[in-house]
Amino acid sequence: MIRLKGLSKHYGNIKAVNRLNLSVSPGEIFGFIGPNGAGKTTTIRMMGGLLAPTEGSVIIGGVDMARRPEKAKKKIGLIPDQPFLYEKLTGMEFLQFTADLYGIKQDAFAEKAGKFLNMFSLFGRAHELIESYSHGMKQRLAISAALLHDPPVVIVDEPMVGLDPRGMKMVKDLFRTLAAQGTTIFMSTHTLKLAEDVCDRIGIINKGLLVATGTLTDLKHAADMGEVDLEQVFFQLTEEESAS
């Protein structure tokens, strides 16, 4: 459903992202985590068609991100970790203009936009300005214009950033249905907590590399570890990195 094929992106001579080769297949989560400044957020803002890479595809459900961009997107459900809401636009106005930027009927929508704002105790505050939303409720938002059109891809960023234990709970149950369901999820995080309990596959990205993919047991395994959690994989295969 995600393939990424010598995904590069440069500035100067710093290589933000360097030829990354990955695919993510229907139903899977895959978490993608690595020290700040490894190229987590401009792989992902390049998947999203925000950044164009230096060279490389997007691959998106067959579909080329450079060449069909509006197709490619319309497949994709994007969450970035700073999620730009119009905060003179009340929550429901927001959801609004949303469907109508993807066509949904208005049948559609008023079930579909019920449905996101109880699952994310939205409802009371529908028709509240976003600016009076708490940073929590603003991300939750984000994440229900983000599933109004059932993308078959979601691509998020820090999920979790905002939210209290309950929104969090929501957001891991969530992921889970969707990719019960079919949906592909590609999610960056610095939560290495979030990414073992809920991927079923987890990428490691160090100076814009792709160190290493795998289950955890994989990693374990590239990183010559015994029963270890996710914490000690991670510092051992990035400080290995920065060390050659």
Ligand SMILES: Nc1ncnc2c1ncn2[C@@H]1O[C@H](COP(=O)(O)OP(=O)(O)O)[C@@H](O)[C@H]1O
Contents of the next structure:
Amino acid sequence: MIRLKGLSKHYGNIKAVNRLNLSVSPGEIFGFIGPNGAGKTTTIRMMGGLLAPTEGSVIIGGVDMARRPEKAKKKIGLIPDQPFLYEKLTGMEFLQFTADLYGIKQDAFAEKAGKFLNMFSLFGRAHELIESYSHGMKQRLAISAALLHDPPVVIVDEPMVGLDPRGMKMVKDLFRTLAAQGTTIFMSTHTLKLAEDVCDRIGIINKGLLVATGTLTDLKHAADMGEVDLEQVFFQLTEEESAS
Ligand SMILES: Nc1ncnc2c1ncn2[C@@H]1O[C@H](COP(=O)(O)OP(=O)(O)O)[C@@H](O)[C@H]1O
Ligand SMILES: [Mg+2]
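What would the structure be for the form predicted in complex with this ligand, rather than the form predicted alone?
Once more the chain from above appears, this time first in line as the rest of the complex follows.
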């Protein structure tokens, strides 16, 4: 469902993302983990068609992002790490605005908006200005907006930053439900616990290079470690970075 082929982004001498090859299947939750500056956000921005790769390609559901960006983007629900929300709109107005951009019909919109607002405990505040929302509420609204058009692929950058434990649980449950319905989920995180909890497969990126991919069990074997948790595997595979 998602294929990254030799995907690279260079900034001068810095190889922010270096020849990334990766496939994620329908219904899979893929966790993309790495220390700060590893290249997670750069990868996600290229996947979402917001940033042009220096080399390589992003294929979403068989559609090449560089060749047919509109078609590829329709298949994606992108939740950036710092979502842009119009603070002078109400939550409901923002959802309506987003639905209009995607050409979602009014009756479908009413049903979906109601569903997400309920699920994310935003219903009671839907007609208040976004500027009055807490950070967590804004995050939940951004997630709702990104999912209104039922995208088969959801790409999320650091979904849990700023969410309290209840908010985190809501998001985890939602991702599991979506994946069970066949949605492909790609999420970056530096929260290892989250990756352990919800991801079917994990990729570890360090200094722009994908240093390992696999299930948690695979990664432990690759790192030649026995009964350890992801944190220990992560520190071993990204040793230099965490020490510097
Ligand atoms: N616009 C930019 N110009 C120059 N360097 C950048 C730019 N964006 C990111 N970088 C560099 O690319 C690397 C990867 O950054 P990023 O993808 O944001 O990492 P992460 O999301 O994993 O923390 C870092 O070294 C960062 O400084
Ligand atoms: Mg980032």
